[in-house]
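Single chain ahead, by itself, as C-alpha cells, in the form predicted on its own.
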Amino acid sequence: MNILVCFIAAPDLDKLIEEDWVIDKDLQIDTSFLKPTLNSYDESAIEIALRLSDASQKTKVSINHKALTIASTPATTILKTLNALRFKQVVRIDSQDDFRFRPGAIAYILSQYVLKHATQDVLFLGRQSTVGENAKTHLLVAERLGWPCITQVSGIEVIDENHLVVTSQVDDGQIRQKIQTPCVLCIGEVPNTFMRVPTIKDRMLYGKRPIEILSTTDFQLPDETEELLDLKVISHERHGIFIEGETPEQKARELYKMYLKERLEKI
C-alpha cells in the first residue's frame, strides 16, 4: 500500500517577539531566522505512518511510505529528519512562490504529482497549518482526484492491500468505518501521537540519503483570480486588574463587591 503524507514546514512564530511582526511592501514578514517546524496534525500523520509501517509485519501488507512538502530549501531539516526515520522516500516540491493562503494551487500541484509522478493509494494531509489554517486543502485534493475524503481521522488500522478501517470524529462522537483505497484522510486530533525522534545511528546511516526535489514550474498552476490585498497583525493583549489586598480573605471580600455582588443579586 503506498501511503503519501504531504506536510508543510511553517515558521515557528510563536518565537516572534512584537518588534519583529513587520509586514513589508510585499506583505512579508520575514521569519528567516525561524527554524521551520510541524505542526501537530502533520506530526500526527508521520507518526501514524510511521505506526503503520512498523504493524506491516502483523498486518502482511507491505507498507510503501513517502513524505511530500512543498517548500523552499529550509523545509530540508524536516526531510533529512524523516529520512532517519526511514521513509521509503522524501520529496521537496521547490518553491519560491507564496502559497499561504492559496490552498487551491497547493492542491493542483499535489493531485498532479499523485496522477503524473508517482501513483498513491492513500494520502494524509493535517487538517490544517499554522499558517493559513484554511482547513480545505484535503477536501480540494480529493475533488481532483475524484477520490473520496474522510475528515477529522484520529485512527487508521490496515485491513489488506485494499481496504483500511478508519475512526473518525464527528459532532456527536466517533464514527469507524471500512474504507477501500484510495482515499484521502483529513488527520484531525490523535491523543499520544507524537513525532518519534531518531536514533543517531539511523541519522548517520539513513539521514544523508537523497532527496527528490521537484519544482512548482513541473506542475500546472491554476488561473487563479485570489490575490493577497492586505494583512494585519492580530492584538492578543489582555487586559487585567489587580485586586489589592493583604489576605486572600480581603481580596475575595474584594473581588466579591467589584464583580460577583451585582451579578448575583440579579438571579
Second form
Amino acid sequence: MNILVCFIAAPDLDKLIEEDWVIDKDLQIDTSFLKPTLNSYDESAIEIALRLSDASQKTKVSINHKALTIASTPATTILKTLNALRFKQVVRIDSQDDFRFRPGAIAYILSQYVLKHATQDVLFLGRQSTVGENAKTHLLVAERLGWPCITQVSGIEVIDENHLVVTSQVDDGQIRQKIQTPCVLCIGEVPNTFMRVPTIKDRMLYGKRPIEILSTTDFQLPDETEELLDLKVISHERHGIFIEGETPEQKARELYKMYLKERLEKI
Amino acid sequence: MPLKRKQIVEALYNIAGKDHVVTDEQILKESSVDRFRRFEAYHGVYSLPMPAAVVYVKNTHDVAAVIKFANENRVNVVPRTGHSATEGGLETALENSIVLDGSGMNQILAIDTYNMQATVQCGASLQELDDRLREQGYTTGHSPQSKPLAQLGGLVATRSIGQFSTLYGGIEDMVVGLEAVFPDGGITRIKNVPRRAAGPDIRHVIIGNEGTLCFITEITVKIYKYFPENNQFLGYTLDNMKTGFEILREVMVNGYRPSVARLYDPEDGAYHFSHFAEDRCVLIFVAEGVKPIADATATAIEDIVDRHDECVKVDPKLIEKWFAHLNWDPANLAAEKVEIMETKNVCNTTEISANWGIINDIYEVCMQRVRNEIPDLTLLGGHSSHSYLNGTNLYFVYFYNVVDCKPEEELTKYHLAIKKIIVEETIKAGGSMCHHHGVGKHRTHWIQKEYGSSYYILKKLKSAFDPNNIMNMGTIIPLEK
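How about the form predicted in complex with its partner chain, since we already have the form predicted on its own?
Shown next: the complete complex, the earlier chain at its head.
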C-alpha cells in the first residue's frame, strides 16, 4: 500500500516572544529567525504511517510510505529526520512563494504530484497548519483527485492491500468505517502519537539519503487557483478591570461587592 | 537505637507546627528524589528510602530547631529549596530522613542600590529577585537555565552558574555574605563587606556545600547596573570545535568579557540552530554593559573572529531571539514529562571544565567513546558556555531512546554509563568532573580522584562541622556502609 504523508514545516510560533508579534503593512509577521517545526497533526500523521509500516509483518501488507512537503531549504532538517526514520522516500517541492493562505494552490500541486509523478493509495494530511490555519487543503485535494475524504481521523488499521478501517471523530462520538482505497485521510487529534526520535546510527545510515527535489514550477498552476487579496485581524480583546486591594482578601471582598453580591441575591 | 518514623514526625510537629509538616505518601515519594530520577518518577517508580516527613520551615529558628533535633537523634537531613536539582543531591539516601524545605522562606529582605547588594531568604525566587531588580535598572547577573524554578538557597548550595557568567562570574563571585545553620543548631552569619583578608574566605565553606555541612537561610548577593539597550549579539558558524575553543581563548586571554561566550558542536547546534547552521559549529557572543564597553567588546570580538576564515557571520537577530526561550519554567517541565512518556526519549547532561590546553582533547575522546559504547543514542553533542582566563567548560548533552529496560534501569544503562565515561576521561586528562551542577550523589565515586591530596581538607570539613553525619548523607562524600 502506497501512503503519502503531506506535511508542512512551519516556523515554531511558540518561540515568538510577545514583542515580536508585530504585524506589518501586509499583515505578515517576521518569522525568518524561527526554526521550522511540525505541527501536532502532521507529527501524528507521520507517526501513524510509521506504525502502520511497523505492523506490516503482522498485517502482511507491505507499506510503502513516502513524505512530501512544499517548502524552502530550512525544511531539509525535518526531511533528513524522516529519512532517518526510514521513510521509503522523502520529497521536497521547492518553493519560495508564500502558500500560507492558498490551500487551493497547495491542493492543486499535491493532486498533480499524485496523478503525474507517483501513484498513491492513501494520502495523510494533518488537519491544519499553525500558519494559515485554512483547514481546507485535505478537502480540496480529495475533490481534485475525486477520492473520498475522511476528516478528524484518530485511528487507522490496514485490513488488506485495498482496505482500511478508519476511526474518526464526529460531533457526538467516534465512528469506525471500513473504506476502500484510494482515499484522503485528514489526521485530527490523536493521543499518544508523538513522532518517534531516530537514533544517531539511523541518522548516519539513512538520514543522508537523497531527498527528491521538485519545484513548484514543475506544476504549472492554473489561473483559477486563489490569490490572496486581503487579510483582516479579528480582535479578540475583551474589556478587563483590575481590582485594587492591598491583600487577596480585600480584592476578594471587592469582587464580591462589585460583581457577585447583586447576582447572588437574585438567585 | 534510631528513632521511629512516628517519633520523628511528632518531634517535627512540636518544632514547626503540624501545618508545616507533610507526611502524605505521594509527597514523601516525590521528595525522595530530584530531577536525576525523573524517568523513574514519571513511571511512578520510587526505589529510594522514604523520608519521614517534609518540613516547610518559616524562619531560621525553626531551621535551627529541626537540625538540632536531627543532630541529637542522628536523623539524616536533606536541605532543599526549589527542588530543581539534577544530580541526585536531594535524594534521600537513608530511611526516615527529614526533608528540610526552605521554599517558604521566600522574602526579598533588602535591595540596597547604593551599596549594590540585595539580601534574600533562602527560598526567594531568583526570577522574582531579578525581575524586581530589572524594574529598577539593576540585575543579579545570574541567569541559569533554571532561573524560573530555582531559589537562592539551592543556587548557592550547588555553586550555580548562569548564562552571563563570563562577565558576572558564578554564584561564588556574587555572594557577599550569608546566614547558615550548622548541625549543632548554631546560627552563623558572615557579614557583607567588599573584601577581607582576615584569614581564609569562610564563605566558601558554605557556598557549594550541597547541604552536607549546613542549611543556608539567608544570602546577600551583589547587584549590577542593567543596560539591555546596549546588548550586542554576535553569531557565527564554523567548521570545527578546535577553532571555536581557540577563538574563545583569544577573547578571554586578551581581557575581553562578553557576558555570553558559547560554542556549540554540530550535533548540539543542530538541536537549536538547524535553521541556519546545519552540520556546522556555532559560536555566540553577547557584549553588554555601558555602551562604550559593550561596543568595544563587540568590535574586538569581531576582529578576533574575522582572523579565522572558516567563521561565517549570521544575522544577530537569530541569536537574540534564540535567547528568549532558553530558560526552563514549569510549563517546560510539564511538556518534557509528556514527551518523555510518549517517546521514551530522554535528555540528560554532564558538565565538566578544563584548561585550554586539554579541553578539545577531552571533547574528542568523550564524544568518540560515548558514541561507540552507548546504545540507542539519538543525539550526542556538547557546548562550551562558560569561559575563563585559563580554560572553559564543556556541557555534554545527550538524548537516548530507552529500549528494553525497566524505568529503574534507565539510569544505569544510559545516563550513568555516559557520565562515567565523561567523568573518568576528564579526571584522567586533568580537568574537573563538575562544572556547575554540583556533585550530588552520583559523582561521589570519583570524588577522591577529583580532589587528589586535597581530599583531606574536604573530609576534615565534613567531620568538623557534621561529626554525627546527619547532613545530606551520600552527597559529595560517598555513603560508607
